[in-house]
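The chain below stands alone, shown as structure tokens; this is the form predicted on its own.
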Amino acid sequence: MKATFNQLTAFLLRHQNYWRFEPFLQSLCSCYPTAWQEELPPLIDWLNTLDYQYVEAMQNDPKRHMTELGQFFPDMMAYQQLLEQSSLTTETVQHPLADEARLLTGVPGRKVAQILAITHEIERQPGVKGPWVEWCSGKGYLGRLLAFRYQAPVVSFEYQQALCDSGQVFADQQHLPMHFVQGDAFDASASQLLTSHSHVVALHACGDLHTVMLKHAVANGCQAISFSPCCYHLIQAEHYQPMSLTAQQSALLLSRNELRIPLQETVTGGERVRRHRQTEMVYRLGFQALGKDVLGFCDYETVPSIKKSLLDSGFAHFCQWACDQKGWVLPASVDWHHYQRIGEQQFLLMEKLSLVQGGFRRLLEWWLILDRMLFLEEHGYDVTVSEFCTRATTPRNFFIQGRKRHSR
């Protein structure tokens, strides 16, 4: 795993021109980094024959996307496959048992079939089962599963006290052993809930909650750990602070904003969702040139949030409210049909470069993993991978398990 890990920080670094940069920002020059068009002009060549069709397909097909990259990447596609080898084959598991049904009652699809699917893996590691510590457990529905299948204790913990009493209330309607404490994760007396029996779980515990969950986990000798992790950019720190020793002793440096690149996928919005989006970078890039011609623009303005149904009034619509919003005063006179446009070709050039970053997303995820991974496995603990679901269900998807070596 070291080996494999060192490797991919080497070839991260060797590419970092093509993964390191905002698409968004790059976008408002109208042109491809300059690095780009001096080591690799016939990706440049590739890039300007795709229509917006064509690069949304690739976006869909994770498969193709890589394939049509490695014709310029020759080694990512090797990559790929190497570490997908070592993470397990999943079988995802579709619907909840007879008697379970009841347990999901007004669960989220989506988040049903992620339960039905980690509770999967977690039965295919041999060891103990329970007791368990749920960690940032909401209501305790991952939590609601492990109790009734192993009638063993479950310990959840929760920072919001709504969250806590409706789940004990659910809890003990259901006659199931769950005890629900109300906490701070960051706060030094939550690793007081971990004992070394302890088998601690976490369903999409954010960045710095279950890197700390982690913490706790191995000095408090936790018999067993499975989580899955999400949200990596949710850190207190400006950069990532490497958990390993191997990691912490590699030259790759991730900002806080570089630890959103993995995150770009998104895969289990609608066609309605995907339209919005595209509106609002169209507008939003054609205001900034507009900006910079007629108001003086010398660098990007940010402009605030707006709610998705103001998009449908138009594009000046959209520029005469963001002007409101920071109190700048628009001429009488503007050719808002050459802004769109603007901002139309600027979000085509802005979706390809989107493409050739998204080509490194998954890598730089996995480097996350392998560094958790290798954490586990310098504090004895034997450690495992998976992708407990398929990417349609939710793109954070690695599964990560570590037993006790001394626990068999």
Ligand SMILES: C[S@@+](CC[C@H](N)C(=O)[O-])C[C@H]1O[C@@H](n2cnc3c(N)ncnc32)[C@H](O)[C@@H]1O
The other form holds:
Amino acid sequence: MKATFNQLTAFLLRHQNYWRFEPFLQSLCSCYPTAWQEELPPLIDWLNTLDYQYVEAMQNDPKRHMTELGQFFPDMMAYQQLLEQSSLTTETVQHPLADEARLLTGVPGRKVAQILAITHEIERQPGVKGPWVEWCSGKGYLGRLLAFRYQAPVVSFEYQQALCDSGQVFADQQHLPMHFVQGDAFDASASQLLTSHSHVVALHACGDLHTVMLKHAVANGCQAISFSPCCYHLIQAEHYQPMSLTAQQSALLLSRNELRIPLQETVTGGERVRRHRQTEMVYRLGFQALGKDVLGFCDYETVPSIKKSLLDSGFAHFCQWACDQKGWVLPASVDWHHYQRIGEQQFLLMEKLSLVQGGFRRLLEWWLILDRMLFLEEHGYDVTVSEFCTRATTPRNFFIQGRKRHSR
Ligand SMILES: C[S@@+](CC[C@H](N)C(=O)[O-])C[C@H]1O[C@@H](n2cnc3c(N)ncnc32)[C@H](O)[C@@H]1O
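For comparison with the form predicted on its own, please write out the form predicted together with this ligand.
Let's see the whole complex now, leading with the same chain.
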């Protein structure tokens, strides 16, 4: 694992010009990054041949996306294959057992699929199951299933009192051995919940919330740890704080913004969401071009978020709205068509830039996953990773499991 991690670090550093940038900001220049023009002209020639439909088709077809990019980055395919071999991919749809459907009443559909898949992943691991600690539990949807299947106690730890109350009422009604504890994961006392007997689980605990859990879990020698990370960028530090010694010694230093890259998938949300995003981006880019010409913008100027329904009123209305928000005054006559057209061209460029960056996205996430796995390994755990459900169910579908070696 260490060798793979080091090779992946070298790969990411070697190609950093192709993923370490913000496609939106780059597209404002109406050009590809200079390094691409110098190092890889065939990539630019290829991108120039693509229309929006083609780009969209590749966004929806990860295999084809990788194959196409593989022409320009031959080692990318090798790493992608290594990732596929290293993570046990299950992705089979799981169904509730008899009597479990009542535990899932009111749980959103995708969440049901996630917790059934995670429970299946936990079952696939040998060894003792429970007593459980469900970290950042929300209403304890995962904990319900674990409490029911294993009839072992679950402590569900959550910050929001209302979620604890609602989860406890449900658990009591269903006679589940669950106990909700309200608290702050960043408070030192939270560590006391994790003992050497605990099997700690977490579904989508964001950034620092899961890293603090891992630190407490290894310090207290929890017998098992099963979790799916998400929102890597939600950290207090300005830069990523590598967890494992191996990552601490690596030359790859990630900013908080770069930790967002694995999360930037445009595929989720359906057709309506996709079109709204497209319109909004075209308007935002067009407005920056307009601002540069007629409002004297030197740099990118931020514009607040907008209610999606306002986008239906058109580009001129959007620009007027943006100016009202910021106190800018537009001239009486503006060639709206011209600036909207610039917005459209820059949007297509942005999507092409994202397409290239997208080829590295999953590998960057894998680097973050390997760091967590190495951390557990360095602390005496046997570790596995799987993709517990399809990326359509949730793109954050890596699931890491560690079992303390001497507890067998
Ligand atoms: C992304 S949600 C996941 C909830 C649940 N595991 C699920 O998948 O349905 C993250 C949860 O962490 C909780 N949380 C946020 N900050 C926290 C903190 N400092 N301490 C404990 N829980 C926290 C939130 O209230 C939220 O319920």
